[in-house]
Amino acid sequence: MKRRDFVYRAVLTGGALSLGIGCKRKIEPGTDKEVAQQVSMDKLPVRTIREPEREIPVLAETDVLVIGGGPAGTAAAIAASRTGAETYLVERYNHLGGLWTGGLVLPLLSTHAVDKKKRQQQVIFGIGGEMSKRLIDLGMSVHEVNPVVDPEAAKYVLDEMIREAGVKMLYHTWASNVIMDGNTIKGVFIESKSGRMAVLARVVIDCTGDGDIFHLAGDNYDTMNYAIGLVHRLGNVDRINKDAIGYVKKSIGNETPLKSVNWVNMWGKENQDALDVTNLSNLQMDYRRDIWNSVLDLRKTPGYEEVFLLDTASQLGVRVSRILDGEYRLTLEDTMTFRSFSDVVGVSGAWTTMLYKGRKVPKSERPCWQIPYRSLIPKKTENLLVAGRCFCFERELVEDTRIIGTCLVTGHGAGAAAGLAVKENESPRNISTKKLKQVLTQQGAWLG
């Protein structure tokens, strides 16, 4: 592993880094002392200090670097890895899978759709079809369409499977800021216990979900306000009797391969900012009130008395928040029509009605739909992919780019696009689309 010093000059300004977050103060009349008020975060003072020059420490110099270890993240780093690209993956939390895992949304969705001969076929292979059958072949894995997976199995599974590519894992640990050299990303800082370090690399993965990397480099994206839930477990689900007297059907979520035990889905407020951090922490709190609460009239319900809750999963079911400008933008009609890419990186399904051209058209006669590689590049940073569900696309298609299935998939293409771009040393907007394709099919992804 390479080091050297690095030496970076910030001058935060405009509120970046704010005193009293979430609070104004003001001078109380006759006197000097400050009195804080509390404020929402949209109306937080124009007030900054200059954080000091510092030598930050060069944690690694490497190939290719992801941020986030969602599904994304996590098939991302494989995907490069295997290319025999050097890799690290950087998570803020203690597993992989993001809110397939520790958010407790279990089906990986969307895993069939109709084909042009209108026959359902499964269009999810590759890395994420590796996920699939591991996990199946260890019994935790329920359905053969949009299958629910066990949740810690899952992150045990995708820990082996990043441990078997040789990929450098960086848990507990946090992005915080780019380091740029104009328009190019040269790597990215981070924030642990291990305090405030660097990592440099020819190619940066942003795995985010919240777009937080292509944000920071000063690339350009919409933002989507959209509905923000918070999943939970019940346990006992098999203990339940329905011959009590006064028992009455209760709604009790889902199965999941555990027979005790069912996943619950909230689909939470509508028109939620998933990027104001004041309005996340209210909703958690509320939101697991809201879960405790419902539980216990469950309990009270005759019949219900040994289910209890299990656990609320450890992040925010966040479904989408910035949206990427990138060099092509997905549209619905691309998705509905069969649309061919000359980039293609991978094929996704269908999991819910979609409004289309007026008419309400099922998942059982929506068809499969390509993903260009375009999609997955911005318009101004160079070095730089997106992958998950902050990738570039119309937001009428929101339900379906949000899904695990295609976070999977985006993921194995940037993943394998990072890696390419370093064999070839070529900046990865300017690789072959043809190299590329096949490096993807060698790594088992289906294009279509």
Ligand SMILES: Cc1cc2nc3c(=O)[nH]c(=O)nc-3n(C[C@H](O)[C@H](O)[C@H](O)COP(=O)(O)OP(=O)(O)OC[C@H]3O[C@@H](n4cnc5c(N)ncnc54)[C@H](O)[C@@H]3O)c2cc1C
Second form
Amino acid sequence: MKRRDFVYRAVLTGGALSLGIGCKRKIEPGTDKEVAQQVSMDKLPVRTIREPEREIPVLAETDVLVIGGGPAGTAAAIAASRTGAETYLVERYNHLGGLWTGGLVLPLLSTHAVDKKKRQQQVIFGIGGEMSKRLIDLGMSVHEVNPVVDPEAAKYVLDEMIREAGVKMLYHTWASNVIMDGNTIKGVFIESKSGRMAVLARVVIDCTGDGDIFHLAGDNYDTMNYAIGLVHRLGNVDRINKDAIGYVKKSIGNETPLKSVNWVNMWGKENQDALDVTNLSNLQMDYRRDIWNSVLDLRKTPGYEEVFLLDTASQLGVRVSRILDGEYRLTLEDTMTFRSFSDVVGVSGAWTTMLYKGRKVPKSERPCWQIPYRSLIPKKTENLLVAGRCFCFERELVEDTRIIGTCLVTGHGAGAAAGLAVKENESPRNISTKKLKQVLTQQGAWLG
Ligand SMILES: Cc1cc2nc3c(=O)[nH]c(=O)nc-3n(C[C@H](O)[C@H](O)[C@H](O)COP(=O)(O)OP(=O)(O)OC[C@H]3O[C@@H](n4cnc5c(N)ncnc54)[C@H](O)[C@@H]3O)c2cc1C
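Now the other one: the form predicted together with the named molecule, given that the block above is the form predicted on its own.
Time for the whole complex; same chain goes first.
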């Protein structure tokens, strides 16, 4: 188990004791320009401070508590609530969709994959399929396969679906610790403008993307450093003048449902630690400057003068950080061989070429693949499920397991399982997977 102990680390900044990581600012010698000093976790003094014991108000006692409102968490909360379980959803930002919306990562990959008869088959159904259909109906989605959506429309649709399902939504709220009784999770401490409070729950679902909850619960996991990016959007792309003297074709990203707007992906720097807040802060500022400068250059190019930077994503593009060590680790072999699981919760597709047994298999040939329920169950913690980009998989699979389609499917599976566990008064570990598959099928999921 790798535990990072920075949460309670006290940092002396400029002579004053403060909790957390300070970003010191200094005046650069010889200039009147204030520049932010790059901070690094390694250089900070390591001290600990004991937090005094105190009474914490209990905001709610609920059946299911979902932490994180990305694609996985939104699907999980809707699925749980639709089984009749009282469900709370906690999200630190002001919108649902996670990286799909706040990260401006707009293409829903992979809605289709190759079936056993070598046909392209739709794989994303159920709650993810409903989200996609509602965005098409609003005219806020382009492309039938792997649709690219408008982020504001997606935030709206996800809000509406959460409301309709009767989920109790807590925005602007950070899950900061867990309440444990031995190996059983009893609830979560939350922080918000209303202060520190507790939400107690019969089942908790970790959809934080970074596995914050299974980490705090003391469960087992691996960590993976990977490239972190920052997506942005350009406006006025329909006003590019290709007849301008000196015009050259430039890379300006890809289309969105709004004809004047493109989204621009960024792979970013390799081998980044997404669990180091100083690293995230430094990347954020470096990338914002890089994007600003590249758009300034673009606007100086003949034909592109009217293009402008519409926005940078409000969520930094973290692809992976913690990966659960769960009851079953999904393997590359499983996804390449149509492996079927008796506890399947859904099917996903692949979006990229994969090296398998020495051969590069292009995405057009990649099979659809099943996801077993056991890959969502931690080994130690009772009453906790995990969905989204941190469920249990072999790291070779990271490109497929982190895509939005997979996150929607794992979220749907975990939410339905949590609802069933509440109904049957069972630990999620012990529910009947036959009944789980019935619930999922009733909720429109496709199990292969
Ligand atoms: C640059 C980039 C490009 C990508 N391109 C594509 C693409 O084209 N197509 C595709 O399908 N996928 C793409 N992906 C992957 C995909 O967007 C994400 O992996 C997916 O959104 C993950 O969903 P999730 O629900 O697991 O987590 P997230 O989307 O990360 O959502 C997690 C949510 O939990 C919240 N949260 C986290 N911690 C806490 C806490 N402690 N308390 C309260 N709330 C918390 C977060 O605010 C967030 O809303 C890309 C990713 C990146 C970074």
